[in-house]
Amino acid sequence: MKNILVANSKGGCGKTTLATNLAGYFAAMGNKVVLEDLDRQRSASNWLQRRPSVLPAIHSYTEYEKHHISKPDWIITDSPAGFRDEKLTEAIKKADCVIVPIQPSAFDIVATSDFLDVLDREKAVRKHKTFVALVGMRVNVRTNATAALNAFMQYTGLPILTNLRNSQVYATGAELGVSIFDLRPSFVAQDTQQWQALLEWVTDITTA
């Protein structure tokens, strides 16, 4: 069983985008996925509940531990703002690995730069057990914005999986409880290609 925590302390940065994306993906791909959502605001859960049933299935968290089904390949959480203290350090313990979105913004990069001196401080992370990497949300390569968040990104040291264009089918896919690969492939083909070095990522670490 493999754990994904999706996690920074900067509210609406992308965690629940990422999150269902991620799971999408792994269902698609015929494994086993569990979705836990830690956010009071329950985002996850709501699109989970939003899930057409003719599409691969994605399990609660709350499924998992009550009806006891069997154990899964990929466990993905999605946590929520204000992830601190025992909790969070609960979550590193079991996860292989914690992906912190991050937007174009001075008010993300700094709560982000906070947040990643916390998770620095975490043993599992300090022993190399629990990996971290940085992933750019609804970025516009265009923007002066973009180029200090890429150059913050650069700066921390930590792996730069990719940078997600701001594209309107993750709107969509929120809405419809679809993760983008479950659309149409030429539909989403731009933003797909986008997901390729983090899933790579994701697979690499995991499987070492």
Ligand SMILES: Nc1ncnc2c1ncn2[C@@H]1O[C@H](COP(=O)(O)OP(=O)(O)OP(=O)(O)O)[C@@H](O)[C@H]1O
Given for the second form:
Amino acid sequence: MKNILVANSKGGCGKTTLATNLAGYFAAMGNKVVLEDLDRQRSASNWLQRRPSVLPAIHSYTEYEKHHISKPDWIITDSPAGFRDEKLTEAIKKADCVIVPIQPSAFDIVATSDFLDVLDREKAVRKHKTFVALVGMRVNVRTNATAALNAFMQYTGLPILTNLRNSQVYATGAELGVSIFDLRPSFVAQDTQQWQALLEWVTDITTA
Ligand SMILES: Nc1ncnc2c1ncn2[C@@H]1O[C@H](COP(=O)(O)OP(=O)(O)OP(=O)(O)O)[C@@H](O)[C@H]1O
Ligand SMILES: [Mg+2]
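Switching from the form predicted alone: structure of the form predicted in complex with the named molecule?
All chains and molecules follow, beginning with the one already shown.
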């Protein structure tokens, strides 16, 4: 069983978008997937409730906890803004990796920088038991903000998995309870292409 934690203490940076689409991808690949929602806002849980039953199943953490399903292949964990202290430490200890989404804005960069310092102090991260990586979110090329984000991400020395563009398909997916991997491939080709390096990295570090 593999666990990906999606986290950044900064609100609104794309955690739930990343987590729900990761869950959708692994389900589409035929895996048994649990979407764990640590956020009291329950955005990921609400997305799951909206998910059409004809699509590949994604299970809630409650189903797993209550033994309604057997051990999953993947647990994808969405976390809240302001995530810190014992709960963060506990989630990091369980996870194979932490994926941190960041948007191209000065506010996001400063807040994420502080969050990365917090991650750096975690024992599981220091001992390379849990890997940390970055994803640029809502990135439009050729803006100063994007250049600043890329410079920041490079400065951290962490793996930069991908830059996902600002795309309406994510908002549509959120509304309908679907991931981009559930939509017609020709319609989302540019977006699914941007996920490939992220998906390869996750597969590599969890099979190493
Ligand atoms: N790549 C993208 N393109 C377009 N819209 C996006 C993208 N990523 C996220 N969004 C939109 O940005 C908003 C915030 O994203 P999301 O809810 O995933 O952030 P969050 O980090 O989970 O927020 P919170 O801290 O409140 O939990 C949502 O409306 C979402 O649809
Ligand atoms: Mg969220």
